[in-house]
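Below, in structure tokens: the form predicted alone, a single chain.
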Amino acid sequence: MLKNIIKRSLQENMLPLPISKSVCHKWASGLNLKKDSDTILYTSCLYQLIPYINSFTEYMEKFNVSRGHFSSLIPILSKFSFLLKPKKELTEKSEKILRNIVNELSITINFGYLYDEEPYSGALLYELGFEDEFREYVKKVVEIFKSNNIKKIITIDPHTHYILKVVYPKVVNFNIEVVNYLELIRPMKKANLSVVIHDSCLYSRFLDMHDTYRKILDNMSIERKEHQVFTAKDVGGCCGGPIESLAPEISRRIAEIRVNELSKLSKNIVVVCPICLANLSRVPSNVNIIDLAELF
């Protein structure tokens, strides 16, 4: 049922959930971005998704999705796509995110977005297993790319850069440079705060990025706490969001406990994927849950 929604989501509007393709390039009304350029920032509309996930997810846990009741709730929010309340805050969080972005961004190197014809990555179809889709569905990207002729695509996060940089190469002929915006800032803000990471899995484990966003918190004068566990590169704890699709009772009480281990650090918990952000900020807590780029 949920390989279905997907698909059919994809079909009609290449997004994985059955929302307004509007709420991916809103964000960017007034900044004046080219769309023309050979170079592209590419958000693939996951810090945009962010509330809309959460008021999903919410769905999900009030039907007992995890105790199989999946299939009474799915069709239901598919046609009534309206039912999803984005919380106001988290949207404006998620924009101040990508404007953040933008903003540092051009200080280091000129650059476009393709608004209305940004297509999402496919990254939840090849995570959830459902390779054959996910074949299918890359070639619709990756065509868009070359129609505009993109050269340089700069991805903002884990999930997007890890399909882009290593899973599409191995499906597609794809040729295009990959690069994270990270690997290209260099914040000159200074700040004065104590904070711990909670890591994304992809960019420590997978991407080999574990210093590269401590690297510039250490140049915002941003003191870390580091623990030789719970940030530790080869065994820090996972945030839950991966499966919150699947088994949201279950995503969430590992987000609890993620967050009570690294309040035991710090009160502000940065991190640097909008999953993560997403499951963390489910967890009622007296902790903050910051993004990196709202730092900057």
The other form holds:
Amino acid sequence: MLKNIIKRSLQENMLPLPISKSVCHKWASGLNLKKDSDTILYTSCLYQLIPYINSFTEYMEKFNVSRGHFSSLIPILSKFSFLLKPKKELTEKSEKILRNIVNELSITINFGYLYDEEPYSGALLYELGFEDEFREYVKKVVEIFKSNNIKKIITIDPHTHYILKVVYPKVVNFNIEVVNYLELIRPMKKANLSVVIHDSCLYSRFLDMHDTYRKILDNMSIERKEHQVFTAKDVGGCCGGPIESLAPEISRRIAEIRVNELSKLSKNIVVVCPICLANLSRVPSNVNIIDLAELF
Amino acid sequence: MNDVKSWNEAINRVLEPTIIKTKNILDNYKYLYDIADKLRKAKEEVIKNLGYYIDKTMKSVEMVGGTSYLARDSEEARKIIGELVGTNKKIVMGKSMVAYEVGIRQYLINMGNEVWETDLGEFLIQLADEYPSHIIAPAIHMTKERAAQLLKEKIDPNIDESRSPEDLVKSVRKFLRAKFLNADIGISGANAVAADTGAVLMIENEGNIRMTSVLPPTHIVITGIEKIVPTLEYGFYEVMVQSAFGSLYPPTYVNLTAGPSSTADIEHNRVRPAQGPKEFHLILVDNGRSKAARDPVLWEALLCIRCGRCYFHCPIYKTIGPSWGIPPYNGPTGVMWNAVIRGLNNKNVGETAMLCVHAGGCKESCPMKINIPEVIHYIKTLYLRSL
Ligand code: SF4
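Same protein, different form: I have the form predicted alone, so give me the form predicted together with the partner chain.
Full complex below, order starting with the chain above.
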């Protein structure tokens, strides 16, 4: 089942999907980010994985994987990982997002990047409920941070941020400072645009950052359409992403409903999370799913 | 009922207006937040000392002339109620999830009794032979058209689909009036039971619980032990908070029953019965609750006052509806509650938990501030460990 795919992939290359590690740091080539800095940008490879996650989910759906019946897929996916063909536009999109984040952050702070040594955080294990496996895995990750003398980590997505900020301290001895890039940047660029925000569940309801990215948009003079239900903090307008590998059809339906309700407010839906970006992008529609970092 | 399209249509008509209605209530009556906080503390106290409070409640019920019972599980609850009711009786029921949980209606019908649900939603469910899709709005999955069709088939051939909701309610009223007047026994649930006085509080809007609890000569209340609050004061808090967060405030009726009817009009001496029931029975159901109370994580589920608000803030419920859960408990609180009554090692409960996307709308909307995502995460973890 799914656990085996994830576990095997994590063991082999410390990534949740059976793909090559080079996928994670290709985007940084030519940027000349330092490798030996005690402050690092930490991608956890999440943006880079979006194109592969979408392709993986497509397979799950195609093979009619219903809840809990993953066994038929393991041999296919773990042996023939080349089957996961990422879409070019998505790959380009995620590279652009990462580069924009780097550019924006560089204005205010010095940081490095671990390149091929950057481990995946293990968030997926935790979120799916594989708590024991997660605890084991985290030890390895923390070792890597320690051996690189990391003092401060800048996260760029809500899943990694939540795991490092809230969960790691509960399960391991972890005293590295964790900040999120949204708390550090102050983009000056002005844009003549009207958008609706699709909140990240973790940022808005678990990390109290519902207003953090709203302020960024306001500073950029971007108009945001709000709705007392569909963009309210207390309404769980999930993208469906967290169960895309368990129940792809339900996950897709959640995304459809979400895109539909938000598109009534604006055709430009701004997301702040790679998983939201991946899952909402699966819905065929005439709206633009834009990551906040694409606007910088 | 699990048809995706009809579910989406039904929930779309309800979800947005209900969320807005509740927000408006909470904006208008700000004291409710305060009361909710006090209530949570009082309920924590009861959950920590369940044995003491069960005992105290039972004694208090006896003090006011009622009889009380403690049922360890569903089977025991059915047995107690079966012995109280007997056969060939006419029974009216006010909505009770606990009655559904332990399987009362079907059990009493099988014993040869005539049993009618009197809450409109529950009545529709009974006619359709379906299960409740929401704890306080059990027929939320039924559109007006579907309800009309059902009533036409089952109770009134003159109804057609174009009838207004008012007309539909009128037909049901006529049908149920006769049942109330002839009933031997009324069975209801409870929103709160006050340990200090043995008083039971029941809120409603239809008037059916008032009639169920007053017209028949015997009134039986069946409820979970977690509904006990330390004093009558907290009982009132519970009904206020439940109805407000459940989007209907003020509730049309708050019923308080402490024992059978009585009068002290002759020489100021209390005698029983008077105009209302001559017998009052309270059945407190455990069915996994006291075990859950001792669990380091699951105990929080017992704070739930069944307002049903978390359902509307949950993307999974919104998308797949009542099929997410095991009747009668679905929605976010249902995942926890199935673990309470079926056990943390139940496979179906684990599978249900796996679909949680931890969107967190439930925890934000819950008046009791239950960390629902955390409890569900715990259920998931235990399930995966057991595989
Ligand atoms: S868990 Fe909270 S919001 Fe949900 S029904 Fe119970 S009290 Fe209401």
